[in-house]
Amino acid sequence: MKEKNIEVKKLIKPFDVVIDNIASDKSISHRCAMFSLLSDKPSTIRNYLRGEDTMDSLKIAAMLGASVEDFGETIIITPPSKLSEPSDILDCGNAGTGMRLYAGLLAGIEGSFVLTGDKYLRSRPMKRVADPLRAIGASIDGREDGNKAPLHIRGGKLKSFKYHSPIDSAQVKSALILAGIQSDEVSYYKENLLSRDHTERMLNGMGACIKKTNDGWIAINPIEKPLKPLNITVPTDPSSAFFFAVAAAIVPNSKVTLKNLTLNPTRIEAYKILEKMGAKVTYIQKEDLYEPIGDIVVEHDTLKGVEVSQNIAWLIDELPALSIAMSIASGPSVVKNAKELRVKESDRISAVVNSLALCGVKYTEHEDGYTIQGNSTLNKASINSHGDHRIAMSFAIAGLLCDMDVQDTQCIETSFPNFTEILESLKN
């Protein structure tokens, strides 16, 4: 297949428009195909992401017994009575997620069940949820012993259990929770800093008992019966949106309102940033069922530079895109903390740093983030993405100052398809 590249031009002018077609939320839609399973009776999805990732979600749902209909706005998941072993692999494609919360699940069904992936989700940690599940009484085999896939489940009964993780994600907590929920009595995980949440929150909303005790653990009872089927209308994916936050922030004079998004507290961490940093930033919430949703509103202002190192689990995927913003903002920028990076879809601490330096800005790199010195007029560079699509989309971005060629582009596929489609809109 030929690489995919996309070369930016520099805006020449401001822009003020309202974004209504960004991508549906990928995480939210990772978890509907699977939440789906849960239930005894047909679940209810409108606006499902429809990239490679969360179709692949979807395709493993049929896999495993569900019947799946797509009637295009809407989606019809009805589950099997039992789900049954697959009679082949299960291909999670680019998605940590998709290979780390179906572990979780897949660990206390009974049957045998391959999980696998591209060359880069092969090549990404996955002892961090196989450990604790193979500790309460899962059998999961890989490549280095189990920290790479293909990764083999022979799933069955699992014990109760207590975590502390000493991760603070919500894949991994994401994947003790699915996993906990099929256990024998009521288990206990917990984390230093609240993850993004998810996972509890669409599970309580299907009938399920997952809380937060005083001391900080969380408590997740067993479910006795199937869960409440879903009917829900994904939200659009905030982690997305803000790669055009960014180009509003950035480009002088310059506004965007993003639609719908869901408004979760651990999801716009980011613009939260954003704000500190100078830009202008309003908040609209609409409704609050599954998730809270409404509209944000980012303006142009003067940028200053920002430490940031706490709530990192809550925008570690947002951090290459404020790379940029930090990048031209005054005065120099520190990010800490943030190691997960070094372990998302490429090592992003490196990709961030070694690609600005192209564009001219000066960093210092630190095994847990960056220093970036600020004050930088962006110069037009060749950029190789990695197979990573954040570091693709923030490099687009940035090409809004400087024009800017992104190699190895196919990747924005798997979160965001209309990416280029939207990024075009500006510029009329």
Given for the second form:
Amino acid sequence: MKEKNIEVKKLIKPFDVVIDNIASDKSISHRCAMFSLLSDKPSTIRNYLRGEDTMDSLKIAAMLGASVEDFGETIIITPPSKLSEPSDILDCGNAGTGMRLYAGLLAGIEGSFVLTGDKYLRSRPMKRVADPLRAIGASIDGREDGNKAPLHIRGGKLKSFKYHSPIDSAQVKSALILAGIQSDEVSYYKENLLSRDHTERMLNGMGACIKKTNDGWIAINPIEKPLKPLNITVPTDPSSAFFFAVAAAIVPNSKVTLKNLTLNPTRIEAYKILEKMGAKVTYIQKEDLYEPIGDIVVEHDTLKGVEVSQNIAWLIDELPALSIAMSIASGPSVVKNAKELRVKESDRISAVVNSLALCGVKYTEHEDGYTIQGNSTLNKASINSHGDHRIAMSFAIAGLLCDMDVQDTQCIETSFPNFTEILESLKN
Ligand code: S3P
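And the form predicted together with shikimate-3-phosphate, for comparison with the form predicted on its own?
Okay, now the whole complex, with that chain kicking things off.
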């Protein structure tokens, strides 16, 4: 990746803005590229996220034989009659979602596939999908006995399964659902906390049958015929929008209206935490298309510290931005049970606390989270993104209070290409 930096200047006046051009949802966009391959008709996707991660997923769909026609606002993906073995490796870039979901999909398809990614993705754990997929007959290998990419998958016939996942991860769940729908019998998957459920919603909308049983398992029925195509407008990504929610919450007298977000309950927990801290948050649902969709309005108020120890899977992408609000809140904030943060795009526990320390914030690091002292006045610092888009954008938002230099910000392109442009517009 090219090295890029952002210099953020302290805001000298409050803002009251409506933002309608935040990046489209990354999770849903990845799934659009992949799930369109399960139909026999063209899928119509509006507002597909043009971030590096999701463009990589689209390229992979094309390498597997799909025709991808890009008309600007609309992308039409026409699946091949049979997915073909690609002549080259499949590059997922920085995307854990791309690699883990494609692993589940390709495990059930005859052929040889190599999934790779950038240096950050190649250091992330893949056994969480490789092990359960191997147990149902997939042949998967990679460095460290299949834990690190490049992964080589030889796909083929898969057995049905009953798998209780030790991790609450939508990526693991989705990989197993994509494998399960390709087997001959019903499979069952269980997670301790419902992780984001775009896969279930979208596949059911396409005609699959993935249902919760009374005892908390997800029953995954095999698909007997090609699914209906997708016809979808990808909503705004609430995780990307959250950076501007934090901006409004921390800059006195400010307000932001964030337009057309998915209001899926597994995706808006961070807004609830901000509300618990004292910010004024309003949710306005407008429509329901695979997911509830609407606007969120966030207004500044005095913030107080908070304890976050539950529903961590619903906050995993937003905790770095929340840590900025926690730093200036009155009283300490605690994040617990969040060990998963250590294996995201960076080790987000150490990236958050070390960066906060550079800004003068007092903290204690725990194996599964951190305590942030609160009542801090943030100081200008030079922050390294650690190649993690969420760290880069969180500290750029902190810069609205105190000036900030954020180094190595090319990673923002993975999920939110126009982030800096929107950040700049807050000054107007
Ligand atoms: C995602 C799931 C989450 C999230 C990631 C996107 C998805 O990861 O952090 O940004 O689209 O399924 P895990 O499911 O591994 O927690």
